[in-house]
Every structure is written in C-alpha cells, then in structure tokens.
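Only one chain is shown below, in structure tokens, and it's the form predicted on its own.
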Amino acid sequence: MSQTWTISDLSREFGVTPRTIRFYEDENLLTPAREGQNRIYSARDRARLAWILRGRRVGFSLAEITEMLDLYDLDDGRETQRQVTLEKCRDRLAALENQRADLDATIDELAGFCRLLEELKAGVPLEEIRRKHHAKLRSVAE
C-alpha cells in the first residue's frame, strides 16, 4: 500500500494550519480522498503541497502556481511544466532583485537624511553641513 497522510499530518509536516490546507483544497489545488469525515492525502497531495508552498514563499500567485502545477498532467514528461517553471523563477528572481535595488537606494537616501539630522541635533553650523553634503553631491554627479 502507498503512504498516506492525514491534515494533520501534513499540517505539522509543514508549518501550516490544517484551515491553509482546506483552503488549497477549495482551490481544487489538493484533491484528497475520503474515509468518512477524515481526509487522506497521497504522495501526489503531498508533493502538491510542497510545491504551492514554495511557491508562495518564493512570491508566486495562486494563479500562477495552479497554471505550474496544471502543467505536470500534460503529457511531455514535465518538459512544459520545468520550462514554464523556468521562465517564471527567472522573472520573478528579476522583480526581487529590481526590488532589493529600490531598497538598497531608500536605505541609503534615509541613512543619509539620519546623518543631516543628528548632525543638525549635534550642532553643526548649517553652513557646514551644507558645504559638506555639497560636495558629496558633486562627487556623485562627477
């Protein structure tokens, strides 16, 4: 007999809520079979789990996990699904990375307005300060 697993098997196994669970059921995303009131998950189920959670870690639509996981059915030996697959992690790696650079710039911008500040609260002549964040402008701009 293949292994099964109860909700709460895989809510533990996971680190989610058995409700999470239920809730990827009712985007017909896991497809359990039954045993009066309890759920038994396959392999398959399983699997399926641990892809839409990766996927949601890593940022994926729901929409866009169900067309990737719609995918595996085709029969091509996976070659559609992993080149789909592909294409999207590579799209959304580019998004991230757009992303942190956006981040790194605010970073650097409120860091830099911290320092005006405490040096203003420090009591440096406004003279200076201007002078100084002056010319760290003008070497930018160099």
The other form holds:
2 protein chains.
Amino acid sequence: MSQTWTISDLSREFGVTPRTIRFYEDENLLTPAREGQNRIYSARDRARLAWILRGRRVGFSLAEITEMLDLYDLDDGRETQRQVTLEKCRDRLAALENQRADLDATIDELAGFCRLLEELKAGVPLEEIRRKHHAKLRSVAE
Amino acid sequence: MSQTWTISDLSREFGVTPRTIRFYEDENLLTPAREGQNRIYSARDRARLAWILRGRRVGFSLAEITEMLDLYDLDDGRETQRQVTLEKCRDRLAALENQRADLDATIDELAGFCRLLEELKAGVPLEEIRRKHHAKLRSVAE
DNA sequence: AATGACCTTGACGTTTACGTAAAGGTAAAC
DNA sequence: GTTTACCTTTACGTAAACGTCAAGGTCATT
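Since we've got the form predicted on its own here, give me the form predicted together with the DNA too.
After this comes the whole thing, all chains and molecules, with the earlier chain placed first.
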C-alpha cells in the first residue's frame, strides 16, 4: 500500500545520478529493500535522501551527514546513549549556528557590494557612496 | 608604515598551514609582495584570506570563492562590465539565500530533535511528545 | 529473436584541496 | 661556526565524492 520508488525515480526527482544514490548506499547512508536484484526505495529512504542532499547543499561532508543521521538512528533508548546523543546534537547545532553567522556575514557583504554597484550605475557620486559604505568592504576589494 | 605579516603569522592567526596559504597563491587567490624570496602579506591580503576562509567554512569551493572575489576585482569601471558584475552578484546572492533557507531548515529539524531528546530525558510520556513533534521528523528517523 | 529501456556489479579514472616529504637558502642565537 | 628557526620551491601522495566505462541480467515491444 505504501508508495515505493525505483532508483531512476529518485534520480529524476532529486536531480542526481543513480551512481550517486548507489554511492550513498555503499557508504551506508541508505539501505533500500530489494526486489530480486533491483533496489526499492521506501518513503523513509526517500526522506533520508532528501536530508542527505540538503546537507550536501549546505556544505557538509558525507561523514558529517552520516553522523547527523546517526543521531536519529543510534538512539537505542538507553539512558546513557541518549545523553551522548543529546550532547552531540547540541554540538552540531552550535556549529550550524556559527555557520549561519558566517553565511549571514557573506550575504551582507555581497548585498552591500551589490548596492554599491547599483548606486554607481545610477550615477551617484563616489564621494557620497564612500560615506555610506564602510571600509571593511574596501579592505578586501582594494 | 602599514602593517604587514609573514606567512606563519597568518598561519597562526587563522589556524591554517602555510601550505594552504601558498596553495591559495598558486590558485591566484592571493598575490602577496616579496621581500627577497619571502612573502609579505598586506592588510588587503589578510582581509582576502579571511574572506576565503569564511567562504570555505560556509561550504564554497575555491572556484566559487574565486568567482566571488573576482566580482570585487574585475569591475574595471566600464559600463557593460559593471552590468555583468551586478548580474553575477545578484545570482550569487540568490544562491546564498537559498543556502540560508536550507541551513535554517536543517537547524530547525535538529533543534526539534534536540527538544525531543530533552523531553524524553525529563520523562515526558511518548504520547504527548508525539502530539507536539510533527511527522516530518519521524519520516527520516523511522 | 532482437531492439530498447531499464536495472545490476565491479573497477578504474578524475577533480578538489590540500598533506607530506625532499632539498635547500637565510639569518639570528649560542 | 653550527645549531635553530624560519622561509623557499618542486613534486609526489591522498581522501572525498563521485564519473565513466565495461560486461551483463531482465523484461516489454516490435
């Protein structure tokens, strides 16, 4: 009753090659069922693939993604195990928030440079622009 | 009069090896001055290195970082050139904001899982937790 | 029965981003 | 004057994340 997908279904849907999907299986990130020789992907497999690819877009290595997915899986209910998971989870979260700060800073600078270009195009005199844009940007640009 | 740095100064300050810094020079990301054989880094070089490393933390390839730095440099003042730069700048900015959305989603999910673990530890009954945490998370976890 | 469209498992190739010697130049410290 | 502590270039090595054949199995058309 529950929906399943073939490897090329997922390949098309997520815009990655079958090779990539098989590679993730080799790395134990996915464990699809089999129908004879062929791989059959469940909703859970599909969700995990989505998670992996988003992690990839954010810049994580597969090792890091593995670790994060393991956080969900590895929690076997034992009290001590759960404590470890929680700590790792918090560490990861802190790292992610640092990364967001870096990303925000990058966005701010690029947006600022974008505005500068727009003002130049609009014929705003350089002197006036200089007053509005801080030296930080210029230290990189020149 | 203006301050300069040696390669190991920057190496220590930013926590990367000299090899890495030389590699960035090979890739034309840095062009330090020379004092005899030795490299001398200006404030601009240092700022560029900081930019590169932040880009790296955010998950960019050196090729992407190169392109973004080129946006600052390549704008030679010609009108058409500036238009191209502006467009590329906007494209980059859009990509960055997509990445930010991905990052936010990742943070949200991990934070949610973190809260779940905390509630489990606090002895909140599973039934109640299930009502508060949506199915999206569980589709990945199980 | 053969063409085409899928799927499979190897296995070697490739790019990126450096690591890691190897071999040597310079300059202050002992 | 030689150890120590830097710096340099050249060059081969490597881990990650797949790409790219190669060789073959299955199943529906034609």
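Between two forms, the rigid core is defined as the largest C-alpha subset superposing within 1.5 Å. Keep in mind the model is a prediction, meaning the values are calculated, not measured. Residue numbers count along the first chain shown, from 1.
A.B. asks: Would you say residue 67 moves its Cα by 2 Å or more between these two forms, aligning on the core?
C.D. replies: False for residue 67: its C-alpha shift is below 2 Å.
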